[in-house]
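A lone chain, given as structure tokens: the form predicted on its own.
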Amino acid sequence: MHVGPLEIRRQEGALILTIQREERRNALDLATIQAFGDVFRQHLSAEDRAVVVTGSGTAAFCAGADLKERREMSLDQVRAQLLRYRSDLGWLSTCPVPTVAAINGAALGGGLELALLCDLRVAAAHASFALPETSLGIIPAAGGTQYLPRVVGAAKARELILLGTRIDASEALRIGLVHRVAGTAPAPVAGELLADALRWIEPITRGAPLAQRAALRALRAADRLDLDAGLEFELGCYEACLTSEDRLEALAAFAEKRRPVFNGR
């Protein structure tokens, strides 16, 4: 089915959310921050174990903002495009469960932001990043000046930002800014990013839905919370976690020698 110019369709645990706008490099405009938000707020399930966040075709994952569209608008219509971003993407970052992006070509601007949202990226090994924002008058400011130096440092993040530094998946492997690269360059083919990605993902499609939000809500505290309160919120997440039925499963199938299932609860 398709929510505006997003795909959106089920497949092994996995909420996949594709980008259809091929012709435009996958480029977020209007409808299709909307359709974001509207996934979130309408169509996203208890049943989904992760999100999977790529685009259409080989060339993009997301080309940034929608330049053509962005030249017609007024200075106030900027400004709550920006709002938007924050509040029809932003679920990306404190979602339930984890969300991934399936980087299928250049992220580059607003398509990298929309990466730097997830918490996990997987990268095809053609795939190029920047935030060449700056060359343009403007900053990164879906969240790229926030989310980059938490990911790769302040002095990484410094240097792509303020040079608009251009890196491949490989370099972008090495400091950290994504998890995976999968494929070969320069001929990349059409859906082996996305099931690499799926495959990569198993241990969370098929996990303890209650361990991965428990473990995802103290990972994501400890970037706002100092060690101390930190190891007390991951005490209350791990409790959540105790009084589980999938806790007993999983040591009832460690004494079977068997694969555990997990159901939730």
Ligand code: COA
Contents of the next structure:
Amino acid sequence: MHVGPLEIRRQEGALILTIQREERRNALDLATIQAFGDVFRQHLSAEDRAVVVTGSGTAAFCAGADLKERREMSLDQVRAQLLRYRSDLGWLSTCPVPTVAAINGAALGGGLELALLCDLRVAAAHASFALPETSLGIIPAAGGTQYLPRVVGAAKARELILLGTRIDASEALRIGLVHRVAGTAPAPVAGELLADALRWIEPITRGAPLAQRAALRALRAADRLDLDAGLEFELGCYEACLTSEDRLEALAAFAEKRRPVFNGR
Ligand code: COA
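Having seen the form predicted on its own, can you show the form predicted together with the ligand?
Whole complex next, starting from this chain.
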């Protein structure tokens, strides 16, 4: 089904969101940003074990802000759009299940920021990455200046944002901007990336759901808490697993030398 310019479907336990604006290289206009918010508010289900975000075609994952729309906007409309990044895209960084960017081409500006909101990033071998905002007289404001240093470190983030350097997938992998590069061929093959990403996240989509959610809460807390508070928070997250049927099932499966079957309780 479609929610505005987003195609949404479910496959192998994942909710897959595909931006369908290939003619504008999947750039983020108001309708697309709102569609992300609508998916969270109306379509995310307790059954979804992961959310995968990708773009249509092979040229771009997302070319950032829709610059043609932006040109027609008043200052107040631009300000409102920035707030919408927070309200309608921001949930990807706080979603109860892991979020994954399957980066099928160029991830530029707001497109890279969209990927940075996700917990995991898998890139096609031909993908490229940049935050070129300063060359356009602005700065990344969909979280880029905050998330990028947390992912690649302060020094690399300064280089990428101040110089606007564009890097390829192997460099992105080397600096930890992406977790995985799918395929080796420079010529992109449609569908290959998504299949690779879904295979790679099987430990999530077939794992113990309560443990996945608890681990994610604890990991995200590490971004905002000091060590003592974080260790305390971690204990609370463990408690959510301690009383679960899935924990007992894992212990039984270990004793019986079989694979556990988790039910999410
Ligand atoms: N906003 C609106 N339209 C965009 C766009 C954007 N961010 N990026 C690309 N498009 C449009 C182009 O204007 C073009 O439209 P046209 O056919 O009406 O001329 C169409 O998408 C195809 O773009 P093109 O540059 O020909 O595609 P490509 O495959 O050769 O290159 C990109 C793809 C993404 C590398 C390139 O389009 C690009 O660099 N875009 C700008 C990215 C950017 O600076 N984003 C803003 C960051 S703040």
